[in-house]
Each structure stands twice: as C-alpha cells, then as structure tokens.
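Single chain ahead, written as structure tokens, the form predicted on its own.
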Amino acid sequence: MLSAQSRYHEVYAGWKSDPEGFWAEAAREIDWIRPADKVFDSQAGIYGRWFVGAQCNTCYNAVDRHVATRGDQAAIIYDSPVTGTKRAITYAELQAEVATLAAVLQDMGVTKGDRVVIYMPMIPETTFAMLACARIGAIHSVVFGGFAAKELATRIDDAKPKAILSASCGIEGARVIPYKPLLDEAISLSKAKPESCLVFQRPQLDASLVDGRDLDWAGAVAQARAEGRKADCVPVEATDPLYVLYTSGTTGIPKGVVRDNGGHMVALKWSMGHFFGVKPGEVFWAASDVGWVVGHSYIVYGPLLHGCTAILYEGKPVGTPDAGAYWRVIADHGIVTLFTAPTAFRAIKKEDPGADLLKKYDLSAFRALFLAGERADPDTVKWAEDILGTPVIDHWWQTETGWPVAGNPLGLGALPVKHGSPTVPMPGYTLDVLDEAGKSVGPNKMGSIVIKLPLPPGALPTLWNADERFRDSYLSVYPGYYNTSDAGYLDQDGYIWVMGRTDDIINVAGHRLSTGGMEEVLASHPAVAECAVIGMKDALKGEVPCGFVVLKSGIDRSPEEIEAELVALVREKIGPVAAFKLAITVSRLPKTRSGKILRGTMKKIADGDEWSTPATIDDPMILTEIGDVLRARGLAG
C-alpha cells in the first residue's frame, strides 16, 4: 500500500551520487559468464556503453538458472479465452522446449549474430522462439502477427533475417486471421529473402508450406526431441544485441530500436522488485502483446529473470467473453500485479461502469494495478482505485527506454499519488523540461521533456544499422540530452506531468495548450467513457481544439445535450483561452493494437491533409467513421 516512509529519495540520491556503484550492485542479481571490465565506458558507443567486457546469456538467466531451485514452478501460464485453452509451463519444461527449438534453429543455419524475425500470435511457442534466439546469440525481431505484408516487408529488408518463425494464424476476438498469406506476400515484396521459415500449424487453420523454404514446426521439433538434441547457451558480450524492435518513424521507414543483453537484464531485474514490488515465485501479468516493448520487457524477460510466473493472455479486456475477462484471469491464477494500458480500463469502464462483473471473482491475492502506454487520465485512475481498493500506479516510459522512466515505486514504498502524474523519475534517469532554445523552464511550466545523457542500462544504445539516424532522431535537438518527444512539466515536488507528445501541444492564438489537459476535463464528465482532443487548422487562431468522445454504455441522453455540457465544462475548467467549442460523439476511437489513440491521423483527416492507414491500427473502419462524422458537420477538409 502507499507509504509515507518511502525509500525512494534515499535510493535515488544514492544512484545520483554514484551511478556506476549503483548499477554494479544491481548487476550482482545477474549470473555473468565473465564480469565487466568497466561498469560504464563513456568512450564506447554513441553516449557510452554499460558492462563493457562482460559476457552473459539472457536465456540462461531467464530460464536455466531457475531450474534447480524452482523447476516445478510455472514459468508461463497461457490463458486463451479465444480458444478455450489454459496451459501451465514449468521452468523445467520451458528449458526443455527452448533448448530443443534452439537446436532446430541451429539446424536451419542460424548462428550467433544472425537475425530471426518472429511473426506470431500470443501463444507459448512465441516465447519459446524469443528465448531460443537468445539462447544461441541470435538477434530476434518480433513483428506483430497479422501485420500488413508491406510493413512486414520493410522490417525484413531492414533486419535481413536468416530465418523467419511464424504460425498459420492468429485469433482476434472471434476472427481467425491467416498469417501465412501475409508472410508469403511480404517475402515476395522484400529484397532480403530469408533462407528458411519455420511455421507452427494451429488447429484453427492449416497453412500451405513452400517447398524448399518452409519447415513444419511440430515436425522439426519432434525430430530434434527424438534425437535428444538440445542447444547449449552461447556466451555473448553484454553489449551484443538481444533484439531489434521496430517502432514507427516519421519518415515512414521504421526505426529498429536495439536492446543489448547485459544492461537489459540488470535494469529489468531491478525494476521487478524495486519498482513493481513483486517477489520471485509470485504471479505477474502484463496484459499486452509480445509485438510491443511491454511484451518483451514484462511478459517475457522481466518476470522470468526475476523467477516469477508470467501470464501469456490471448484475449481482450472486453468481449472475450465480457468486461469481466481481466477479473477472471486474476482470480484463476492468483495474480498479484497487473500491468496494462489505460485504454483497457476505459473499455471495461464503458461496458461495466458499475464494475458489477468484478463481484463474481475473488481478487484477494491482488495487490496493485500499473498503467502505462498512454496518458492515464485521472478519472480512469480514480475509477480503478475505487473498484479495486488497491494502489493504481501510473508510470511512463517508451519503446526506446525499455523500462520505466518515471513512476511510483511500489517496491520502495510508494509516494503520495498526484492524479494525472506518473510521479517521479527512476534511478538512472535525470529529467528536465526545456524550452525551444534548450533552456530549463522551471517548475510548473510546459516544455519538452528530456533525459540527461547517458541513458541508463536497458535503454537503447542506438538504432539498428543507423547510428546517424539515432543521433538525428534523439540527440541533436538538445545536445547532451535524449529528446523524448513528449511534452509536459515538472512540478515543485519533482513530479513529472506528461501531457502528450510534443505535437499534441496546440497553439491557439499564440497560447500553447495541452490537449491532454482538455482530455482530462472531458473524461471527468460522468457520461464519457473515453476521449481524444486534436488541434484542427483554423484561419484565424492557427489551431482550435476538437474533442471526440465515446459515451458509456446505457447512457440514455442525447449526444447533443452531452456535447453542449462538455463544451461548457472545458470553458469552466480551462477558460475561454482554450477556444473549445466542438465536442463530437463517435462510437469508437481509432487506436493501435496496443491501445494508443491515433490522434495524428485524426488531425490529418480533420485538416484535409493526405493520410494513410497506420500499419498498427486495430480496426481501419473507425477512420472512415471519423471522416464521415466530420464531413457531416462540414469540418473535414
């Protein structure tokens, strides 16, 4: 629970006074094949490198070292309401599965340093694939199963994989999504052709295999198992890449975020106990997808490095079968901590505003909810606090950082909550807020949030084969700092307030206003389930805000009446300076598969600018609805 006696300030000050000593101590939690020559080498890499000279193996630390002490404990619990399947895999079973699959990869010619693209659904074999790559020193790159062929092709061309691991299909709600045709098209579009593909056939769909290129997963694994072949853990440098994870780039070319082996393990292991407050042997659930960084860090690597039981969930927060899905999973498996996106809880709140479904389940083991991935509006946080009776911890980080930049460290004794703020920076991160000239703006003033270099262990050292692009994208705007591209402010207590992406700060008649602040007001209305505010072009004011709202289920008042109340509410809470005159009711908001609202695309539609359907969108038809609604009001250009 929340504690006035938090150790946070003492721990953070200890890191600041001796960063290398702090991370050297944290590194004792990892089994090293060879210790580091230097904890931090400021002359290596672009801004320095962590644990230079050390050798290690991430798969050994996540799997093998636990077998002697917790071999019979579940390492992964697969829970799939869309297929009606549950499966517990112990650490001993996980070691056998991963070692055998790693031997199959070696048979396919994959060796240390080779890239392997993983294009798979949320099934245990996907985690086996990631760990098998780590076991033999191959670099994995997970791409969402079901990702469009053209987007997959760009990632294949950038990573140049020796092999691709895939499955016949994924399941989204009630829909079966064939993967193999998308994979075949992507390979035909790409210049870099993989030597082979390993395909897992799911019972829901049988995929056709290409002679001479494609191998049947089950058959290859069965043969290796029958022959007793298992791959040993291959030593790698701490600074060698563990994986490349692609994130959207402003040029349309994806950016391959590189994650190293050594610093990644140290940071994630530290975060599990000190930040999330979870103990080895406990059940931890990150309700995300392994296609996102959250899935890498906190479905697979973090929990396993810490000796926890990780949940692998193939389902949705609502609709599989209802808005009580999360409560059922927590109760069934004795989960102590859930980490998910705020949008999941907004969806649950929309469908079951009174949390009536929660009453069916025993959540007595449950201790805390962590929210990240987008801004956690205070209304949703308060609703979750009220229904759960546990701490609800907002925290903030990015694909690039790999683990939390700022949050409320439950493992150190949580600090007082300020709704709307993800609280304070974690050890390793010095935050500042700068103006356009690169000067600190002082407390409670809006600006660009930056992180002082060097970045801590676990953060990206560079982009895949793109050092100059890394410098240009992150380090050139504010020399000496990593530019987060997020906007916000630090308050007088050192709490960070992340109000949105830098391009979500709109300029209304010379006033810089946060769309996040307006969204906070809209979300406080009792009829609103979720919302998004964008800045639309305006000939007079430059930009004017437009709010899109989704109403809660069971609201029997007219949308027009509620929209008028919302306009008045923003005028009351923020003032006339916001020039907020337009609230529009829609059935849904366009989102990525991780739940991030596509505000940039909505703005382009509203402004009449050229736009394309983002590759990560969950349902493209929502964009058509947004355009239709705007045109009906005479707004879309």
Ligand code: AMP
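Just so we're on the same page, rigid core means the largest C-alpha set that superposes within 1.5 Å between forms. Positions refer to the first chain, counted from 1. Keep in mind that what you see is a predicted model, and the values were worked out from it rather than measured. First, how it differs from the form predicted together with the ligand.
With the core held fixed, the Cα of residue 51 is displaced between these two forms by less than 2 Å. Shown in the overlay between these two forms, fitted on the rigid core, is a CA shift at residue 584 of 2 Å or greater. Comparing the forms between these two forms, the C-alpha position of residue 70 differs by less than 2 angstroms, with the core used for superposition.
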The other form holds:
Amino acid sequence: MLSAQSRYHEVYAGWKSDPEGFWAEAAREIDWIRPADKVFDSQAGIYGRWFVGAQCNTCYNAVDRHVATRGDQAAIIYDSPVTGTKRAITYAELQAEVATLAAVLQDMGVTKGDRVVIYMPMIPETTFAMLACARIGAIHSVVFGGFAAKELATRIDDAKPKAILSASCGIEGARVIPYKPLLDEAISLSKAKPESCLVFQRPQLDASLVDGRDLDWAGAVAQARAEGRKADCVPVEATDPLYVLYTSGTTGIPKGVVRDNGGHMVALKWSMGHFFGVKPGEVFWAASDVGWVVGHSYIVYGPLLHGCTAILYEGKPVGTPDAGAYWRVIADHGIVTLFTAPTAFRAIKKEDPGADLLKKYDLSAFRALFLAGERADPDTVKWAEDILGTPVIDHWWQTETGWPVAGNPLGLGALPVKHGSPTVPMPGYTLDVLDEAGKSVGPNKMGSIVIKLPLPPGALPTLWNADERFRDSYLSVYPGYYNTSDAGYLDQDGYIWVMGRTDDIINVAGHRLSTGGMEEVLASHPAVAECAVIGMKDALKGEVPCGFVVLKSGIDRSPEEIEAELVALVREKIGPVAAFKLAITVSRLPKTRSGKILRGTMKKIADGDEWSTPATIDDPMILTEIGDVLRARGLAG
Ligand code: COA
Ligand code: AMP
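Form predicted together with the ligand, following the form predicted on its own:
Starting with the chain above, the whole complex follows.
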C-alpha cells in the first residue's frame, strides 16, 4: 500500500537504528558557537536533553548567517489587506531592525534569561521583537491578541517578565481592537509587574502611555538607530529556553510550554526540507497567528532558519476582502507552500463553493497545502484537492511538540493519502496506542495515543517553573511514554488516525481552548449553581463551546438575561477567541451516581450522534430534557 517512491521508510528506519546519529547529522545544518558534548544526555533534565554542552544563537541562525548569501532576498513579506499595506523586509534589513530593537531591549534592562511578554498583532514589529529577544538570550512569551486582560495577567504572573512589548491595536476585519487598555488592565490585575513596556503606535490608533513605565517604540528605536547602537548575538546554551508559550490545560491555568534553542533549531530546519519539501529561497506561508505555536514554528523560526521568505499575513481567509484572499496572496508572492487550519478552508468553501475566485489568480508556483491544528475532515481535504490540484497534507502535532509528530513527508516523497489520517510518524517519534491499563491495543483499535520517550529535539523539555506539573500532566499516566491526550488508532499500514481529545480541551477554529477554564468563569457568576461546558460540532469552526448551567434556587431573574451575562462574562474573562456564544439553562446536569458530570453523553446529544443512557446515571430523565432544550433552540445535530 505504501509508495516505493518515498524515502520515508528508509529515513525513519535510519533514525530508529541510530537516533543520535540521525540528529547529529541534522544538526550540521545549524551554525553552532560550540558543538555539543553529547547529542543526547539521558541523565539530564526530566527525560533527557538534546545537544547538551552546545552553544548557539537562534537569531544568528535565523537572520545573520543569511545576510552574506541572501542579504537582498525578502526574509519577511508583510501582507495586510486590513490596512492596505505590503512590505518586504530583506534579510539585511531584518538584521538591522532586530539588532537595533535588541539594543533597545538592553536599554530597558533586559538581559539573558529574562522573560519578555509580547502582546501584539500580526505586524513585522512582532517578529522583530521575538528575534530581538532570541538575539540577546531573553525568553519571549507571545500572548495571542484574542485573549482578554485576565488571561494575559495569568501569563504575566507565571512568566514574571522584565518587560512587555505591545502595540496600540490589532485589526480584525474592519474593526480596530485597542490592545493597550487590555494590557493596562492585565498589568493592574497581575502581581508580577514589568519594569517597562515598549508600545508600538499603529497609525490606526494612538494609545496613551503610562508615565515612567511605557516607552514609545518608534522613538526608542529611532534614538538607538541615530546613535548607531546594535546588539550582538549572545551565546546561549542549546538547552536554554528560547521561549515559553502558554497553551490551554485542563484547568483555567495555562501551561507554559518551554522551547529550547538548540533542539528547536535542528528539528525545525529538518522539517522545512524533509517534511514540507521546501527549498531555501522559496516563499513559505503559514496562515496562522504568531500567538500560536504554528506561528512560532512556521511563520517565524522555521522559514527563516531555512533561508526562505516568510509571509506575515494580517487578514482572514474570508472577508478581507473576499474568499479569494488566500489565492491573491499566493499569486502575489509566488508562494510554493501554504499551511493553515482546515477551518480556513471550510470558511472559503462556504463563501465560494465552486472556488470561482480561484480562477482570477495564477497559482502556477504553488505546490502543496498543509493542514493542521484540528482534525482535517475528509470532505474539506477532498474539496481542497479538487480545487487546487496539488497535494493536500494533513499533519498532526501540538504546542508541546513544536513540529509535526505525524504527517505525509512531501520532502521525502509523499506516501499514499488516506483521507482522515495524518499519515505516519516522523523520525523522532515512536507512536503507540494504549488502553487504560497501559497495554498496547494493536492495529485498528481506539485508545490513547502516546509517544515513546525520549521526545525528539524541538519538543518541550518541561513546563515553565513546573517540572512536577509536566510529569503529572504528560509522563505519569503511562510510564515511559508522553501522553498526547489525543485518542485514535494506528491502522494495519502504520497510519495514525487522530479522532479527538481524551481531556476537556476543545478545538475552536483551530484554536485550542479549555472547557474547564470556561466552566471556572461560568461558575463565578453569582446566579450559577453548577455548570458544564462541552464542545459542540460546528460546520465552520469544527467545534464551538456550549455551556449548560443550573441556576441557584431562589434566583428569580429571567434565564435569558443570565445566559447573555454568561456569554459576556466569558468574552470578558477569556476573550473573544473563546467564541463562547451559547449558554443554556437546564434544571440539573446529568451525572453518574458518584457525581461525575456526563459531558460525553451531553456532547453526543448536542452533536446528534447516537447515544445510550449510561448505566451509572443518576437520573436518566435529564438527558431527555437536554435533547428537548437543544432542539427547541434549533440545535442537537
Ligand atoms: N485579536 C483580537 N480579537 C481576535 C483576534 C486577535 N488577534 N483573533 C480573533 N479575534 C476575535 C475575532 O474577531 C472573533 O471576534 P467576534 O466574536 O467579535 O467575531 C473571535 O475572536 C473569534 O475568532 P475566530 O474564531 O478566529 O473567528 P472568526 O469568525 O473571526 O474567523 C476563521 C473564523 C475560520 C476565518 C478564522 O478562525 C481563521 O482564519 N482560522 C484559520 C487560521 C488560524 O488562525 N488557525 C489557528 C491555528 S493554525
Ligand atoms: P495546539 O496545541 O493548539 O496545536 O493543538 C493541538 C491539538 O490539536 C492536538 O492535540 C489535537 O487534538 C489537535 N490537532 C492538531 N492537528 C491535528 C490533526 N491534523 N488531526 C487531528 N487533530 C489535530
């Protein structure tokens, strides 16, 4: 069944027989200040560490080393239909921008190991900020702009940044979203106060600055430039953190995923050529946001480490101005590869089912579409294949892994596609599917998908300041394995099928959200006695959250009014990205006799899937009520 053309099997077997040799070879693509004493030290860290003893600098490898050979090539093309701006930044210009901004950070007292929170929209300055941190060995923590002040505050408290970099506003379609009030509120909510903030004033909105704390970005950079001050690349250990990126956990407290410098560079560089099949000098576009891991790995670091031109797109797949936006960007910049979430293609398909707008553009340079971030439903994959006539490649990974766990490696020669499966594990990853007792279930049987330790270079070594949480969350359930919290199966050909999460994480428009976090917000409303949030199937976003609430007895206000307050409360506390639009009052929640809420059954009812009454249920009648309430609102499948 597998293709004889692909080098995948040979390469994967090569890795398996000599993992350290494999990664040592891949590491030759990186410029090291000092080589590693050990490619892998099984005694270091929690499950071992990669490239121990090596020194390097990620900014040097992503920017400076390209200046001599491709200084005039665009490193980043900023394409912003929402502001009508296009700007190409060459590698030489990028080096100058980043070195100057890094000098400004040093003026602000930021040094190696300090954390810097970046709360910014999709503008070039955000990428300069990330790279400037990397340049001086500071650890950046980018927070997605769609999160509310409280979420930002939680991250500030955990990361304890020396400085925060922000901008006056983001732009969502036609709306200008002020960022600065959210930042100010977050700082007032947090216990850990930054010493200073650098604020980029966008022409669309001028934010007011706090005296003694806030600095004007353009002014500070202009001054450093006038004085000719630039920061050099600072040597860091390969095992030092490059960044911390917070992602949803099972509670409202997000997990700070730590990414190191050395392993991250090696893995990303390998993936650009061997997985994505892209060559240095080509134009690569990941249509995501720098606030997510996809943005870190494949808007910024991966393409730049590989000497590609990276696209930074500030817009949407639809509405900016229409469903032809992606085709326009691909044609304008000669893009060879697009990476996005399936939800973006569902949005385009909904607006332009015949892909008529595609006919307006020349996509002759375009070679492949990669989809990840959520399950790629076969209908969407087939539609994309039909309209593009190129390979459409589903691949599966997580914030924690930093790069694809499984996929169809175009760079090694594609394997036959099975719609609905992200194909096979990449070198570095041995997958298994286990039952609750930790026994391998064998082919074609559902279970928990796990990765055999050690994790490969690039994957997280731990959580920020939370080794115990790292062990508890990922390593303790199945000793010797990393638990992905995804459920699925391996088929007879070794293809992995990823069907859903085993925890309470949901995927809304490719954004990872915690239903537990939303429940905490709903439960904080004075009228709510108890609640349960589930992810309900949605034709566009894959899933959307739906909250069921039981009101406290004696509350004599209208449920509709309270439901509207709950929707507003989640938006205020978590942010618009939660896309929480549905709160439903019920008389009680379905529970087992031991008091466990039957969220799985509620989800099946809401999705219109087949369901049966669990034997352990306390009161079966409530399931009927839930179905009735959903149907009355035109929901339930
Ligand atoms: N700053 C402020 N608000 C933001 C934001 C940001 N950076 N990003 C999103 N939001 C807001 C949106 O405006 C929206 O607000 P609304 O409720 O007032 O309309 C809300 O958060 C939900 O955003 P989203 O889920 O993205 O919905 P959408 O309707 O705006 O767009 C898609 C839907 C499918 C077009 C969009 O999600 C998309 O392009 N997704 C694919 C690419 C992607 O980002 N993938 C991520 C991981 S790879
Ligand atoms: P994130 O950490 O935001 O990248 O989200 C990771 C989660 O998204 C995974 O654990 C999966 O649940 C889901 N996911 C990502 N890519 C895929 C895919 N190709 N197929 C199925 N689920 C996916």
